[in-house]
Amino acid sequence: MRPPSPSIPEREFLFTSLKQSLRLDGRQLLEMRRPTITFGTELGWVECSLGKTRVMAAVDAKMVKPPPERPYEGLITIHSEVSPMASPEYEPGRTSDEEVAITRMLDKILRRSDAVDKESLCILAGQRVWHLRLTIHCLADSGNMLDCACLAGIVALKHFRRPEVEVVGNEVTVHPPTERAPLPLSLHHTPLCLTFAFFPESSSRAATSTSSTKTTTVLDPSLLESTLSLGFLHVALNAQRELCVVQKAGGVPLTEDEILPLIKEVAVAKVRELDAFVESRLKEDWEGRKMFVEVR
């Protein structure tokens, strides 16, 4: 059973609060929820959360034969799953629009932006390459699952280690971790995603139409904010200020002068903070693992 839509008092209270630069969870308009990253016992298993939004990511690899048109490149596939465990809004056995949107955006951010060096996944040209499979499980939806899923996905790729392979002629030998330390993936950059939501200045029905010109912008919207927003702007970039993806599918119209400050002044600073946080958490995890297993 689907949850009821937000009531009129909830809607008016949210719009009135945003008009006064207040949010229901106490954050500033352009403030993110504090992220947390938890690593599993297996390399490449990560659970990330933004507030009460929780996403689990896992990476596994296997050797396959590459397609003939790209004999020197490995393969990367991304699969996301949003089950009713995340929210009653999602029905079992039926792919939701949210799940499709998350999968498409993750494909753009993590695969098409060449975050992973595909040529480094080649073992024997035209015969053997690594096939990486990134699986995203959305455990709890409290708003902005896309940013949480992107964070979990890129951290899982950075945390994953593949077995070392030795090639002699046409013979391929895979060394288990007990014999040789597994190798990290070769990453070109670390793209991270930020989501902005837009709201009208007034809570009237006329102001909530897409013809409204003056809007209020919030970063990292909660579930109620996501439900009542006029539209979203998804921005993916790395700590080197390289823009990977900008997507705005429908919603309120925005001018160039409204979008550029969000990217140059807000997104760049937030992504640098996230990148530093990811690197610190990875370093902490490696320091703990070196006591029990050799990692590179």
Second form
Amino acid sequence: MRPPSPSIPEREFLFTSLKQSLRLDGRQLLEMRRPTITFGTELGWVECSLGKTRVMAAVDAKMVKPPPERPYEGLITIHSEVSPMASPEYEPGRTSDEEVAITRMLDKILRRSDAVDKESLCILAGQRVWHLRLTIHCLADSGNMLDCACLAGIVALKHFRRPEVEVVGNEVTVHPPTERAPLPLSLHHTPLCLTFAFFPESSSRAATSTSSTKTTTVLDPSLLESTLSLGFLHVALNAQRELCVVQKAGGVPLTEDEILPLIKEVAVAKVRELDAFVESRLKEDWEGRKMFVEVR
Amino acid sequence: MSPLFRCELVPAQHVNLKLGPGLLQVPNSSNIISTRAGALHHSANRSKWWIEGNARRYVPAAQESVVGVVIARSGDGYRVNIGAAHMANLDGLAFEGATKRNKPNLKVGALVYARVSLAHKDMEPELECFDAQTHKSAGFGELKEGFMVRCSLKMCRLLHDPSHFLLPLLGSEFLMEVAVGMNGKVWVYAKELRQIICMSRCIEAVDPDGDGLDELGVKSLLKTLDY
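I would like to compare: after the form predicted alone, may I see the structure of the form predicted in complex with its partner chain?
Full assembly next; the chain just shown is listed first.
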């Protein structure tokens, strides 16, 4: 079953209100919903929400034998799941297009952008490395699940602590957290994802074919906005202004001078803001934890 | 009484006992069990009993008014998505003054306000857009323009309650039209876009599934909105 498309009044209303720069939740066009981050009792368990979109992420680590072609590198696998719990539009057992897109983007942003230093996950070359498993569950879909999932994933990685190991010769000793404080992962940077949705200035859908129509751009689209939009631009970058991923899969054609200001002005500023928020939340969480565990 | 949970037994005896939503009489016995989670309510003389809870997924029940989206035309009628597990059927003749020659023409994607005329667990629900006795529209029919707000089922019930504060409060601020479906969909209309946005945000803010604001909260929210 295809997800039901929005009704004509909804579509007309959204297009006319966007033309007047109004959004249904009272946001500005280039304003994000306020993210919230909740930490669980376990290290590496995070729940993030953007408005009503909610994503849970959890990291766990175990020791494995590395593949022979990369004996010095640890492994990272990302499991993401969009279950029918998120929205009745998703069916159990069948991967939807959104799920494929989210999984691929998470892989690009979190794993292939080299956020985690894989060599630091090596314990004993060729014998023992850490295998990090990042599980992402989409709990509620209210638009822009990718940004939320990416935020949850990177915060979970930053929050996670692995047990300390000691290597003497070929002997590996794992110290439980009660004995020695667990260690944080060594992260090179914090890539964060932002999604822009584009709408044609004229409300008809036929405007896709004509290339020269002006578009309205919206940051962090809600569910209705993302089903009606004519294309997305996903940008992942870090607070150091380093661009990690840009993805634009189909949709309205955009010119250089439409994309560049979005990235250079909007995305950079938003990511800085978001990064500062993530850091402050992590710090708050440590303050609360210090009473119980010694954390390094 | 469920065999898994021992719950409190509530005596419900009345000559004219009526069971509302969420309650079911076990076949071939006088026991009554609840089929959904929520609070048990009864009328003043303890003759009517029902369960009131909150849910997001609509289960059609006969005589309830719903807001639906036309998904397809099929033969003489329409297939309408009312947010239930199955599509509902709306006959092309189930409108005020509709005849074989003169039927309303709904487009795919149109919004309709209709009443559930048939809701049987083994059959697809059926809708009608008139009062079967008088053959008048009784307010049902196609909803043009405006916007459809989605909310929880509890919120719909609250909006149906004439003593609830929200709609009178909004109505005192500006002219508006509302069609509340029992299926978690509310159609709102006002002259200005900002007013529609304001209504949609207020409904979302009052929704017990969301922020659950009370009257004072909504009043202060209204002050921050520009409409």
